[in-house]
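Next up is one chain by itself, shown in structure tokens, the form predicted on its own.
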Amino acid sequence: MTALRSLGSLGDYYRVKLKTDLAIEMQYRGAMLIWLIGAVLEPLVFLAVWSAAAAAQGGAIDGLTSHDFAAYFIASLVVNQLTFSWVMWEFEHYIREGELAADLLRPIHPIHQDICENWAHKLLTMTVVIPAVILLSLVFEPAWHFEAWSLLAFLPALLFAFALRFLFDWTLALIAFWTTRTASANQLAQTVFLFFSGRLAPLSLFPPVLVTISFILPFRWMLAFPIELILGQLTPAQALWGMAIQLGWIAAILLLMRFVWRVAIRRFSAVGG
């Protein structure tokens, strides 16, 4: 019964916090629009570069045409938008400005607050991203290869990708307890993510050694895997194996996060005292 009451309280918190965060997001429509322009321009730049490269190679690179690149980067726009987070850039501010101290007084882990803020932002921005995807599809004529089973499997894979990426970023953000500047570590992590997640290009175009490394690191499972799944590039067995890897990484990073959080809070309390 206690567990059920706890779940009910958490559900109530999410409902109220989402409503509040949606209202806050609506106050920053201009800033949100500027950010969305950048979010849409990035895959367009990558699409233009790889489409030009395909044209220079006679119409295709390793069997990928400009229409295949269009499908990949349009799907990348959607998946990246639904999985990204910004907490690693703001956590330093939370600690230095004392906001975290107030959050620790609440009977709920601070991560839930960040999840709600993230979801509220996504709910609003998707109202612009979806029309942008439709427009880009009309302009670039992507080669979609949808299959019923892969569309169904895409939903849990996308959810796992979000959980993995969010937990990774939240764990990385905890280094702010030990250093007053986290920008360098964050930038390094984002650079590695850019190359090994498939955000820069389909991973099949990379040298074999880098493809192998991408299977080992967690970044592929945050972005490229759901993209490949929705584009029908994987078999059912590969899809199940990929989701199992996602869950394995989620469990590992969650354990690491809980350990680092306990150590960090003790350090934070000692400094605050």
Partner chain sequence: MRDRIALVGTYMRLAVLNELQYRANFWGSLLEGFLGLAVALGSLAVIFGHTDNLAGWSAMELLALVGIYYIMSGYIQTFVQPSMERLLRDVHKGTLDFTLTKPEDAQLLVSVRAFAVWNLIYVLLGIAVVVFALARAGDAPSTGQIVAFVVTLLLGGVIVYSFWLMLATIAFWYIKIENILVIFQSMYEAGRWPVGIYPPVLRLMLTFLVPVAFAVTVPASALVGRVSGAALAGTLLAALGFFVAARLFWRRGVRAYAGASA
Contents of the next structure:
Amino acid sequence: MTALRSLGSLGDYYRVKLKTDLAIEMQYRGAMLIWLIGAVLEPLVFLAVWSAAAAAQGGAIDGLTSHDFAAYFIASLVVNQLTFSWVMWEFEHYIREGELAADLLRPIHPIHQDICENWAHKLLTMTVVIPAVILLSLVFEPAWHFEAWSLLAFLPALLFAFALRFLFDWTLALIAFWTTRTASANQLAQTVFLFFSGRLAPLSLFPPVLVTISFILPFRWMLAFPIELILGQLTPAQALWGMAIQLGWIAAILLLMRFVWRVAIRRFSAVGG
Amino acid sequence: MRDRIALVGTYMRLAVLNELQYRANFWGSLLEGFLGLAVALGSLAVIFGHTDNLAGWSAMELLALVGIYYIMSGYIQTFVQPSMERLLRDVHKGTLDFTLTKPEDAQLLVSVRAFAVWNLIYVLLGIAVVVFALARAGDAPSTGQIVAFVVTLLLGGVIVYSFWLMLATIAFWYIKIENILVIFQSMYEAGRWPVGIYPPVLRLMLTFLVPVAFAVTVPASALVGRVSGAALAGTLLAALGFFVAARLFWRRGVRAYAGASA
Amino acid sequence: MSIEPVITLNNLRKVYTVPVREGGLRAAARSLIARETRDIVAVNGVSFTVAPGEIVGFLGPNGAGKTTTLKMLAGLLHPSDGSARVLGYEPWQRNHDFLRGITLVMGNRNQLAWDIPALDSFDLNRAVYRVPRAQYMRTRDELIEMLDLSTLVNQPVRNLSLGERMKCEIAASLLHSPSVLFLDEPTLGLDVTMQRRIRAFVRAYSQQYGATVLLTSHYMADVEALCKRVIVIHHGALLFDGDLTALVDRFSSSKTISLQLGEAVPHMDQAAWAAFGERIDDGEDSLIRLRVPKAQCAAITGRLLATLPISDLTVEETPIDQVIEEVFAQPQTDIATQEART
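Right, the form predicted on its own is done; let's see the coordinates for the form predicted in complex with its partner chain.
Shown next: the complete complex, the earlier chain at its head.
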């Protein structure tokens, strides 16, 4: 009963916080458009590169034409946009400027406000991402192979991918409690992510060893898995397995995060930030 | 002129002294340099696992281009970007007044004030990559190719500087300009690849709107001997054009700052 | 013998055109097409001259046009109308010889690099101003001596206190031995001791080098200590130009009577005191302070002495910052009439 009530009040918090964050985000409409250029450009560059490679090989690489690459990178744009976060870049500032200390006095875990800010940003950026996707589709003519079941399965897979990536980033952000050189740590994580998440290229094009590693690491489940699902490249069994692995990772990282958070807070209250 | 060179020298000496206090930045730059290089080499390896050329560029030629990209990035991050960010800060805080009351050309002063010496690591890494790529490619470039490369690289440097100065000058009218610099940075990333692979509209943008083509692709083409005399002349003209435009725009900016037009 | 003035302003005027912006998207969209603008007159026809070696206090409330005027004189702003000459140059041409002859110190902004010792920033200014090395060394050492900087200039500026930093800022802006100093709030935010030291330095410097100083400050103590002559502007127009004592005479409408009562004190409430003047003491101790109109001062003093057992009585001019406060508090129209009267 109490669990249910606390869930209800958390829902209330999310409703109010999302509303205010949306209002705040609205103030940065101009910055949003500029940010969009960066978000669209990266997949566009990879698309251009792979299309050029396909053209050099007589039109297709491993059976993938430039239209298949277009579908892949447009899907990648959307999935990446919906799963990315920036908490690890701001956490150091958050600790040092004393905002954390203030938030610790409130009877709610600080991760909730980060989730709300993230969602508010995404809700609003969708208004520019969707037109961008339509425009890119008109220009690059992606080859979609949608299937009803995989479209349906895509939604939970996307949600899990977001949860996994967000928890991972949030745990990574906690490094800021121990070092001031978080930028280097983030850069390192981002580089590994770039390779093993499928952001650089469809993972099937990677050398077999790397493909195997990509199945072991959590990054593929944050990006490539939902992309492959929506592109209709997976069997129903593979989809179910994938989601099971996602949930397994979420549970593992959640445990890790709780542990690190507890140690970090103990440290924080001992040295006083 | 000698006085001016001495002045630039004094600024650089101070900036180096200043940066030496932050040795940790050295390790940060080094790590980021190697990570970026890992991404570049990794993506080249994956792509050339499936093809032997990309829009006519061989793997080693593209590697040389990556090296040149690094040289140019190092130049920007060492000389251009820190000075221009400082200029923006000065406009915000009103401390540009100190610069404008100095008996020296203000454009020169704002262009040499900051100097992030650790980022020269990128230049060194870039040179190493270019040399490695050329060695692996086998036949060494001719003297003519090397001269054309050096000249186009220098012109590319002028173009990039002029472009950044123009962007920063906008701050005289519109205070919130940082976002525009973000656009440049994300578009500059596209210069890791030869602009020839991009769709025509994007290629035009990368040539004239954000002159990545002149900064990276043209010098790389010159090095591998794939640049025409006309392209060389065009680059020279572009450099002149960008430089003069930046100078005029800067002067207009300073005049607007002083309320001369009002 | 007439001395050629160093600074001359003739009907100097500055009008800013600012966009009028209403809130809301529609207004923003409309402003893209036709920008509505509004003119704000910051400086409205100011004229005065300053002779070599003078230290002049330049006063006015926030937004009076002080800084705008100063910026025009330093060559940072073009005037909208009128003319000015400093050291024989039109400032906004920014002739390099002109710039070598002036300096601008702003108390709220700093030019020294944050992370390096001030001495290194000094060297930079030597290079910028092309000061010959021998002369630079001499001036530098003199300034270090006068401002007592010897232990400070070798530390990174970020480690200095606000006052120490300001002293270094001042030294940095004087290395090229300018003959005209524009000091905009040089003591802003400093503690009383440091304010006093900076004041003493400015006076000594001006005497030693014959430099002309135009000083703005919110601290009247600065002005009292340094400036014989003050120029007051208000709402962009010149309100007063003359001796500080004359300013007090002209604008102070009241005097303060302080009195100490003797043994047998009759009880007097506020209303009883009001018959004499306005009580401005805090009522805590036995000293009573009354503000009375200047013209009736003598009469009131007489009445006080006649009716009350007074053991001590003094009459004072109203303190200068109170006078200035009163001047600044006047709305624009009052000043216009006052100007017409004088």
